[in-house]
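For reference, the chain that follows is the form predicted on its own, supplied as structure tokens.
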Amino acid sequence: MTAARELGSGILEWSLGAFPERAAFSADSAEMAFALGDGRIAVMGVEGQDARFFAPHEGGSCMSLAAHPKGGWLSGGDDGRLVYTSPEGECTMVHEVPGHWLEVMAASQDGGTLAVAAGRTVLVFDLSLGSMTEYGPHQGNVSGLAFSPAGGILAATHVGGVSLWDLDEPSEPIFLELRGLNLAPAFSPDGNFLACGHQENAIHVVDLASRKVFQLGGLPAKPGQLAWSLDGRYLMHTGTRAVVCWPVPDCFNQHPEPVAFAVQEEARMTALAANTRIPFAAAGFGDGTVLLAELKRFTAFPLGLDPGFPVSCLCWSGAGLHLACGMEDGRAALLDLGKMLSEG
């Protein structure tokens, strides 16, 4: 076990000893966990308890992570195994796809449905029924997954476009043709728009009713992660030297002028997570800076973390009150937003 270190009001830090690939909060938001590059997961309580370590992918790398709605964690590894880790730390294999890295994972907002990419196929698990359905094959390896806000549609990105699967009628997907390698799909909060990144420094925004596509091209770097503001008016992405908010749906009617703030002169954004309860987003940069961005006044506040190594992952709790941060040098941090704001 590893003890927490207090960095300031509402901020705790742990040393995990391995690269944190992904972060997730438990279904009741009482714990956070990190998928580690050495095959373990680290679990900590939001009250600052010592970190506990479990090894669902011993000898490999833990590459994806989600909370199980009944407690515990689901993780995918480069060993092709999907593993359930109970709250007590007992590891049980759920499914195995030999020869595939289970790196791409998405969970529905209620946590009841989990999707995992295995090459050109997507495996969808109904966690309440314990059933699994295969979707695909797709045109190429699946590079990104996202559930619609209501959970009935699954978007899978790949070479040549996006496949939209109706989970109630999974016979054939709706195919949206978008040339090149697409990644990082993200539905708007109302489910009317789908945005996805593109390998060639671009973003596509799709109006799902009209199928009209708007392309944001010429971005400074590959937009590996996308996030929507709580009100759905703005789309953000990684790869920038500031927090950049593109207006949607105004981008379909005129040349969009983004709102950019909190400029970082020396580093690009490497991780991004929007809060789904309050108009805040967290932005992590390559120099270790983590900003708490307020999306109504377009202002940002740096968290008091030690700089130096890139931010690898960010995640808000379901209740929106806690933020999990992972850094490439093996550190993990927790922000208690309520405590930070109450104590100034």
The other form holds:
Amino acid sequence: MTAARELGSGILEWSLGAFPERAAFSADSAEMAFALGDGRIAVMGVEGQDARFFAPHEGGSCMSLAAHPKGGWLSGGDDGRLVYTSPEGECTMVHEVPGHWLEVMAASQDGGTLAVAAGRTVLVFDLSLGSMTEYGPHQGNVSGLAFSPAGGILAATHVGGVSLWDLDEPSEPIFLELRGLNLAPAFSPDGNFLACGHQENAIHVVDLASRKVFQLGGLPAKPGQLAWSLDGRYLMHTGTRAVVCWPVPDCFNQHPEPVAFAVQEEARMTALAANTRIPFAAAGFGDGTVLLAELKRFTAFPLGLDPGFPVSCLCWSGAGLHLACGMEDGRAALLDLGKMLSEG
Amino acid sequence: MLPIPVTVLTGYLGAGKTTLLNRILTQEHGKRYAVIVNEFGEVGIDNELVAHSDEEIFEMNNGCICCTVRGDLIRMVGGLIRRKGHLDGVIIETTGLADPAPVIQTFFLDQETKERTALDAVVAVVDARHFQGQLERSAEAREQVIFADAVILNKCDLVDEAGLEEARARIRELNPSVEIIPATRCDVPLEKVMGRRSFDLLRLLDIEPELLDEGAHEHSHGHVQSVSLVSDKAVDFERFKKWIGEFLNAQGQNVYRCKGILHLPGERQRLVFQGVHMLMEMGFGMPWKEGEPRSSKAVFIGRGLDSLALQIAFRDCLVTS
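Since we've got the form predicted on its own here, give me the form predicted together with the partner chain too.
Following is the full complex, with the preceding chain placed first.
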């Protein structure tokens, strides 16, 4: 058990003692959890309760995490196990794929469907039915997963392209050819566009109706995480030294002009999460800075966190009021947006 | 946080990589290493993390074939970084038939991987008895030695003195700057393999100061050759940077490795550079000692290198006054 420390108005911090790899909020937004590099998960209440630790992947590393819609957590590890941890902390193995790292995971917006990559295949779990379907094999190991906003399509990125699976007709995927190693697929909020990053410092935005592709190369670093603004007009990605918003669909015209603000001289963005309720995005940087970016006026202000270590993960609660932040040195922070705004 | 050291272990089929790996993993050294292998299930390694990997070589969008890297490797090394504090190092064992270049390039190409890891050394295991034959059959056997910082010349008990010399000579032809460590059943001290910090070349020069002999010379075997450039003059850094950039842009696909130490005017520290194909890294290394003669040295290993042109270009970068 680890107690929280208050850093400022509406900001709490915990010390978790291990690399926080992913953050997730519970289905009711009352708790947040972090997947840790030492195989544990840490769970804290948004009221600032002590952190509780459970060990679903003992001896290994916990690499992916999602909330179970009925409470508790689902996590994947480098032990090849998908584990359910109940709200009380009891760990039960759901599935095992020996020899594979269950690192890439995505949940549908309602949390009812969970997809996990195991090498070239993707396992999709219907959590209400308790059933599992296999999709694949893909051309290469699956490097990213995303559900469409309505939940009917699953995008899986891999070497050479993106496979779009219709979950109601899991026979053959629609294949979008994009050379290179594709990462981090992200559907626009209206589901009309799919964006993905590339290992080769590029991003692609695909207009799913016309299959037109906007290609942006020569980025300063790998865009490993992508996020859309709430209104779907802007695409953001990590790897930049500022918050950079690419206009969509204007980017399909000749010379799209991105909006760049909150320039960081010393660090590039390492983590990114857009709020799904308000036009805000959280951007974490390599020097430990976490910015709250306001996507209407394009302004940003930093949270009062101790700098020094890269931000490894960010996640907004489903209700949009809380932000979970993980830092590589094993710290976790929670922003209570309501509290911060009301207390100034 | 300090970067995690990474050792790349390479060697042709049957040379003894697995024996070496098992030695490293079973010795009482109190260290925790993670192992990444290409072929899952090839060897049984107890109590160790063995990550599964499918071969993944992909072309960059610009189609540059020499800039292929392994996406999986980046993913796995990234995964291991999360265990920082619990790991003393990462060993990447390449398959016996693999060209180690894409593995090495990963540590230059991917910014995150580069920031969080330190490529410690590339160690190649060579079968003293069969090396000659393997060289004739396989380009990979050659490349493994070319890219190595250290070669473990294994199975020395199976060859006579002449055979051993022959193997040494072959290795030297491919990579004149490599440290050769004779072994039987890979019985080499652990510190010869792990924590060498030899990828930065400096330690190698400490061990074998004569490896870059005075004057330029050239070896060749098949298509692979090496060109060494040495001068006791200082180098004009701006001119050198411009030249090497242009040279690698134009000829990088032919340059398997390049490395060197430069003496810059008025600079207390050595400037160290090393590259793989078109990629190159520069940084300041150890300071020159008081009264130590300063010199500038560079080695290029590749195919189709124009030794004379390299010498002229290098001379043009020297400070003349």
